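What follows is one chain in structure tokens, specifically the form predicted on its own.
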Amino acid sequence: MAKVIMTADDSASVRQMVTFTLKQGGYEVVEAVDGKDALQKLAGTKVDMLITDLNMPNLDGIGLIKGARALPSCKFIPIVMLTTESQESKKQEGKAAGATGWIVKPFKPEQLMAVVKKVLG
């Protein structure tokens, strides 16, 4: 069974490329408009991972991370931030949230299934 990626963004097409990317890669992908958007769905359904962008309306990256690490589901799963941010004082927000990596926007296609590689084993 292919591993499920829920990928959080409020650009579509950063939501497009990732998901695309992911499928590429053997990999079934939810998609969540922003951090919102993404705990709802995260309520019902059962992901092996998030990539979450850090500005989001309505709920940021932070947020989402806390808020996912909040549910039973999604204490240990890996979550990556996808993010123009690139100072080490948001990464380190990041990190205290709860998230396992950090790639910085634009990201290349053989970049993020590398770290998606690294991170789901």
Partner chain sequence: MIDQHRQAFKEEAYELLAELESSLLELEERPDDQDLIGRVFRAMHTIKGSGSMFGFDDIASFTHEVETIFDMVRNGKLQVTGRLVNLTLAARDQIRAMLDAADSGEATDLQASAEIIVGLRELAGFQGQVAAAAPKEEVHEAKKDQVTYRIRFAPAREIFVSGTNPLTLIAELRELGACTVVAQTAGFPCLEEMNPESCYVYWDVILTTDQGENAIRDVFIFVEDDCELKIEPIAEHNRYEEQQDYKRLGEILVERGDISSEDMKAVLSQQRRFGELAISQGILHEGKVQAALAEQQHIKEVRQEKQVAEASSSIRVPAERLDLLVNLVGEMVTVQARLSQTAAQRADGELMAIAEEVERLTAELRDSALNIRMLPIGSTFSKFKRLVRDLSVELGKQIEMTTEGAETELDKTVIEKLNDPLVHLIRNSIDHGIELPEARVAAGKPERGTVHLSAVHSGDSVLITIADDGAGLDKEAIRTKGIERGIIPAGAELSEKELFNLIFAPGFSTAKTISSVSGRGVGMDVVKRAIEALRGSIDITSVRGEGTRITVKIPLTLAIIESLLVKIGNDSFMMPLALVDECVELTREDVAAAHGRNLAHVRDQLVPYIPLREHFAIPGAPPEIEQIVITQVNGVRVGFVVDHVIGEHQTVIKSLGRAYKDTEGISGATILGDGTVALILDIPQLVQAAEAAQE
Second form
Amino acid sequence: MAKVIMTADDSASVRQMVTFTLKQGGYEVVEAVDGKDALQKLAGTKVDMLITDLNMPNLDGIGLIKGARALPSCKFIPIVMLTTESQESKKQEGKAAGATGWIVKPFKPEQLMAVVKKVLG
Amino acid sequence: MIDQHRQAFKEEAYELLAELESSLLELEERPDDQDLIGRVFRAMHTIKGSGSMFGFDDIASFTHEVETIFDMVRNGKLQVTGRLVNLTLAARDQIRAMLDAADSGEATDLQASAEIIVGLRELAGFQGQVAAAAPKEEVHEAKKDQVTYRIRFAPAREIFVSGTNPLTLIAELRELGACTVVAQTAGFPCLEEMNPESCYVYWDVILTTDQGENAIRDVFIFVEDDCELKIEPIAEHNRYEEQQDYKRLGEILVERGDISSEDMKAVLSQQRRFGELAISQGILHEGKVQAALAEQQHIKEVRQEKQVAEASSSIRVPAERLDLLVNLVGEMVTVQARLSQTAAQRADGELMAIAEEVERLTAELRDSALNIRMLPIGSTFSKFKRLVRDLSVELGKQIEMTTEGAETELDKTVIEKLNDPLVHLIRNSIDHGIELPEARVAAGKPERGTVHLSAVHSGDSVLITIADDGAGLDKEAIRTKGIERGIIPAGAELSEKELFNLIFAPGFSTAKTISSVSGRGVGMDVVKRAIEALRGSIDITSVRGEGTRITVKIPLTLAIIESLLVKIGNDSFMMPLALVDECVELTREDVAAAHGRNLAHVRDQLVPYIPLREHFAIPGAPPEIEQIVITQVNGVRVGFVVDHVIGEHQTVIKSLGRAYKDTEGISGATILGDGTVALILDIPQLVQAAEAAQE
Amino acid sequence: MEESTFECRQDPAHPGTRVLKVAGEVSIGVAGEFKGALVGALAGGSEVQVDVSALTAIDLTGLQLLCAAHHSAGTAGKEFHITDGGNPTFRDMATSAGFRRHTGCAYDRACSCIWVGGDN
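Let's see the other form, the form predicted together with the partner chain, since the form predicted on its own is already up.
Every chain and every other molecule in the complex is listed next, the one we just looked at coming first.
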């Protein structure tokens, strides 16, 4: 059974690219447009991994990570955040909130797949 | 596909720019609205982030400048002013122009971009020219040598809470190269006290990779702060180092800090296996020793693989070129011998020094030239596997062939010439040696018989052994057949060895029925002849009911041999040193005392000898005291009488050419230091001929 | 994801032997449950057999628990075995995690280490 990955990003183009890449890699993808949307969907669907942007309206990435870790079904899943180089402090904040790893934007599809493989096996 | 993403980005960007415009206009009216500032920042951030993802690098770098300013505004470091809004609106229009240009291919107005950025920077309070974005330097790391690393990876107890699965990291390590993983479980609490959601295990990993240490660190990039990670290079694999044995167990453990060197010495002072001892004394726990053992094993495997890899990365060269090279080296050796001789005669110190140097270089050159011709015997072995399979099917027997020492190297010519004799010997083992399955079961042996083929270096020779677990030789059957065939007289007292050697006599067969495989009674004598032609020997041992073992001893190379130089009259002869046992004197009195029988007393033993002067009909009288060179062929001692023994000599063998190809008693020739020719004696053949003449 | 089940029963042929049948995916999500099942099995008999032949996945937490259970059994003078029925998934996972070895660990006085060999 294919593993399910959620991508939470307010940028439609990034979501599209992430979704496209993951589907090509054989994963099922659930999209969320911001942190709040993501948390709502997480409560109802079981996902194996979460990829989230940090800057999102309504609920940002840090908030999403904290919220997800509080859900029993997401306690141990890998959570990867998308950051930009200028956000070194955000990286630390995200790790403290429970993120497994990060991907620095801009990234190529191969880089995304490499990280997914690293944390999901 | 990428275009599709670019298109999606553009649509999104136009939307964001439209939103940005209205946000900015609202912001002009409510400059303190944090929510509006946040929206502007996120719009810029998304355009920057997504732009760079889909190749809009100019937009990304330009937007980055604007985003930086709004980050300051967001953090309260900068006030929203009319000028800021104006500049940002201009920036927004500029981004739009850049998006439009991306489709039409028109160049964007770089000057306008630069002016906006300078304006924004002034606002922010930092000056400075806009530097053209430096092209990113791509660092290409040169292909590195393989290095073996020792890695200890101890994840934090609470590693699982961060969503990390250490096993995927271990799996990722495995992808970097040959990897040996040992999980350390010694720190485990008992079940009741174990928190099932904590990580207690840590790993000792030995990894051989050409990717460099950074690639290993990259594996652990997300967990750097949540684990204890030690990476140390322990071995670089270049060809010079490989010769040595790898570190001993104790050394590895001391290096790892698992044991102190004092403790190690204390343990080593007792004569037991280090690992067991250290554990039993409680200095070390077992897992650490296990890891160190794994390290030794790992290095061994990597080296073997490397050897295989090296062998396969070879150059193919026509064999004739190698033969030519070896020939030239042979002549070189001859000339060098002359040089040394001349230098010694002149007693010229300087010349002698040069001659010595040339001698050393020549020896090295000779060794490496001969080395080039060396091939592993393995390819021949694998051909035999097929032979065994086919024959056992044909004969209805179940036979497994095992091999050992396939990597043993032999001169190419020798390997080629060995093929036929070995085929014959293996056929014989299968046909006469291994019994039918029913017979084997009845004898309490496994149904499936084994033929074991092994090769091993022994001095300047290679020993090739063909051992089977078949019925073994039937001494009585051999004796009966020997008598029947008239090879031995009835009632002859023969040692076991002599009896076994009968099967190498021409026209001998003990098989009850004649099969297509062997048993035609030809072959074993041919085998013996072929082996002897390679200056080798053949030996047979057998235990009835348990099996037979045939050992073939072959010199490493045919091109050069160590030999003993002897003289008869003015003629020089060479005798292969490997066959020479000793030299004794033969006086006229001795000859007279033997009454015409060519037998010498050597330490209370009678040794038959062949007077070579007579044998080769060399004119002239022998000296007062002649020399007997006693040789040993297949355990039989035979002497050869010569005038003088000159000494040991390194002999480059030259074939005699077609005209003398069939000359008996001579296997080749060589050129001496002074330019004269010496013939190389074919000792086994001379012995055989003498025995034949006696009968 | 497949559900995991832990079924503990008395071996009818051998009184005192508890057989714990582990099936499905053993992951960190059920680690607490797995630990409970192991503790229960060890408390209920002098010999415990963990049957992993129907196991479809096991993660690090599962491997750790098996090892700790073996340790505890040894301390309590009880016997602890794993029967994998040749289950390749179980073997592969234990091997790739570096758990399989040639000799037992320091606690393994009876040479019964669950990771050694693996044919029974």
